[in-house]
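Take a look at this single chain in structure tokens; it is the form predicted alone.
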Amino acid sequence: MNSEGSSKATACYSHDREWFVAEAAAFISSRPKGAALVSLDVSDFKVVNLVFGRRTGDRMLRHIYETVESFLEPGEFLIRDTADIFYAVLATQDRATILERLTAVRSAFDAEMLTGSAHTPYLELRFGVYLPENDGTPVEKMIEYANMARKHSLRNLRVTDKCFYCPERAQHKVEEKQRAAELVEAMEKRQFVVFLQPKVNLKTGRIAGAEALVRWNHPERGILAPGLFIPLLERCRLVHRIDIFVFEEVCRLLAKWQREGRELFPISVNLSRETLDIPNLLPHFKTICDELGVPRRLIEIEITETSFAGSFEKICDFVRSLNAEGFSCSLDDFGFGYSSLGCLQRLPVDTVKLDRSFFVGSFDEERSRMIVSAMTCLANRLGLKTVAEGIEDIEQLDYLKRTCCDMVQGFVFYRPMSAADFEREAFSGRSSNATDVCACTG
């Protein structure tokens, strides 16, 4: 850099925001073949001032600045605006040159990172870059437009494409929050009703429990299942809401048929692993039993195997936690990626759910079936309940018959129903036929 583009630089490192867009207001309308506006800032930042103190913190800030600082050609500049975001305005508009500049920062960034001692933390620089079109945008709406494409940009170890401002990503984010935002709404509205599909007891046909799932009973779109608006909740992490909305809702129907003097079904309820991570969770579920006078063993969490990942200790720890409480749990989906035998030996469960890819495909070879009778058996052995769930037919359905599998879960039976639908069916004091089901639900 130049004497005055350094002076420049250092005297920005404070939160002179107001200097930096007089700056880049007028250096982006003098360059002709245009010039790029950077934003950066540094991923999970916030645990360094957790872990290893402010004052480690603000000294790593400052080595971020010296480091972007040192990359800057003459007449570009850079500010620290507030905590760990920082702006830079580059001379080119060229996406490779830029590309170039990004990657010799973080490459060179990430090699100082690796080779530090064991007290400095590892920390990992994003990138987002708008490129201005001289159209009169403000550069206030420049620096929100780098900062979209910052936060839209992947984590991986190369910098790429995506770090660059794309409207149609941008407007797609927007859409997305204006559905997260209806989805919000629906909740304070009570939109979103709990269907039970109902486990049925193999020996004696008749309905052993259910599993609750959420519907959205949409004003103008009627029922709408999960698969179109759990994910953007998960993405939103507010499916947290809709675990607890639906537990509240299972303890209501409990309360209501105990009043009533009906037979009481174990209900199953799943939590997603953001909802695991709640503080004072099972004291809440606790106090929504204990208030409406259900009994807690008549609640099951299922607790898919996926939550596992990098945090098995503190969900054993959760499963102990449930059954002092008086709690069952489940494992569910069984067999499926992380999950494995020995998860069996430490996972204190009651019921394991086998994943339905078991039961499709393969499921007419001999080797599949006799992994589904062995795990069966292990699982009878352990004295855990073995719930089958995804059976659709009929031959399924007879092969599981002389398995030690407890009860099955699926369409050959029942398909998920309304509250009052699963009423009708598991107080009529009849077995269900698979044949006449399937029939009459199509």
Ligand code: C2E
Contents of the next structure:
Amino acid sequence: MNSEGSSKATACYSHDREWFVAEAAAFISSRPKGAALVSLDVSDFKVVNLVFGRRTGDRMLRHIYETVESFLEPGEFLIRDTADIFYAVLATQDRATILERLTAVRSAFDAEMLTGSAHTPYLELRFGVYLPENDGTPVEKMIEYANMARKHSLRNLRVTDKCFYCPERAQHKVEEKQRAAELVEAMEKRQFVVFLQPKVNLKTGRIAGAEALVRWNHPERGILAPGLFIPLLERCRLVHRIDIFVFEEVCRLLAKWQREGRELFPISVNLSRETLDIPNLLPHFKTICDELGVPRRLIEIEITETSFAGSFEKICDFVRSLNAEGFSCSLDDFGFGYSSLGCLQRLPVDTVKLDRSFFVGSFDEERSRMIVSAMTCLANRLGLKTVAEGIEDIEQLDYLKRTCCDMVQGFVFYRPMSAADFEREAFSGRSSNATDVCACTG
Ligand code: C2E
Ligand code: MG
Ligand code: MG
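Alternative state: the form predicted in complex with this ligand, after the form predicted alone:
Expanding to the full complex; the earlier chain stays at the top.
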């Protein structure tokens, strides 16, 4: 935006959205394909009010408003809508020019932020831009599009092309929302089922536990793996519903086996990061176990290291509470990404699950084998059990038997299976697939 120019731009530091909509409609229709609607806000503005107080917050909003206004050209206009959201109409549709002008606003603002005192909050402006098409789109809709673009524009040191509304990206978001609604409907129709993948004790070759893995029993597409829906549920903050369902199903299974006088194995349940934040999660788990008479030690909660981002202390507290309440806990996918030994040192988990990536590709190299051997040894010295995940062939198994690894969960023994199949495998009393395979190795 440019502060030069003789006649002044119009601006309105109020919440008069009606005025803005009417002005914008008139301006845009008088310049078909020659205007842009900009939505602007401040990243994490709530924090400013909380940390610096409302007066500073109000002062900052006024300051943002005046800064943007000083860059407007004659005829262009600006409004502060609610809270920290501002809208401006610019008299151009040239992308490069718009980016240049927004960059200038941002640079002017950043320069002041960087030289501000300790009493000045550091703020970051975010922009979203909609370029009207002269196709009869109402201004309220344009505002919505500009807001969507603003929310999609990632935090970035520069103002980039990402701030422009992109119909494909918006369409993708709409489709995600539709798919999430389908998943919720599937939950209501009870289309999710729990599969179990046995964990085999390497010394005895016998089933010593299992991991519960959710599946979507789709009416047309059949059994679908979690990779097809868990990430979406996580993005839509819905995954806790699946996690709680799986937990409850596992408790029901254990209670049934207990009634039938079966041998009981610990069953592990995966919890996504988001689920750990659900209020009263642990009391709910306790209630379910107590109501069904399931010993809590038979439930092992699996958490992954990716859950720790930015909240290690919180996870430590969660794991401590799990322990205190008698549940077990395992660290899933250990070794995937940037595993830190500090996690093992500080997290009071009972079991470490070595990630599949240790065993694929480079496992024939001596280095990989040494790492696995050392890891299992270390876990053993720390009093933790180890489960090697994703073991597919006899050679890997053969090697693992010569380490301190306690259990194996992999296709070499069993794939995930329905509860009915699991019961047949685990309770039939006949020699299992696992004992046969184990016997073949050294
Ligand atoms: P995970 O918790 O690490 O589960 C192990 C995954 O490895 C399972 O995939 C299992 O089928 C697969 N696997 C086991 N042995 C082998 C093998 O020998 N070879 C290969 N190629 N794969 C093997 P699945 O069932 O597709 O689950 C994928 C991931 O989805 C799980 O990884 C877990 O992160 C997530 N997940 C599954 N169920 C749930 C759930 O109820 N809640 C949450 N939040 N996540 C779940
Ligand atoms: Mg797992
Ligand atoms: Mg895993």
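Because the structure is predicted, anything quoted here is derived from the model rather than measured. Numbering follows the first chain given and starts at 1. Basically, rigid core = biggest C-alpha set you can superpose within 1.5 Å across the two forms.
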Q) Honestly, after the rigid core fit, is G390 moving at least 2 Å at Cα between these two forms? A) no
Q) Does S107 count as moved between these two forms, where moved means a C-alpha shift of 2 angstroms or more after fitting the rigid core? A) yes
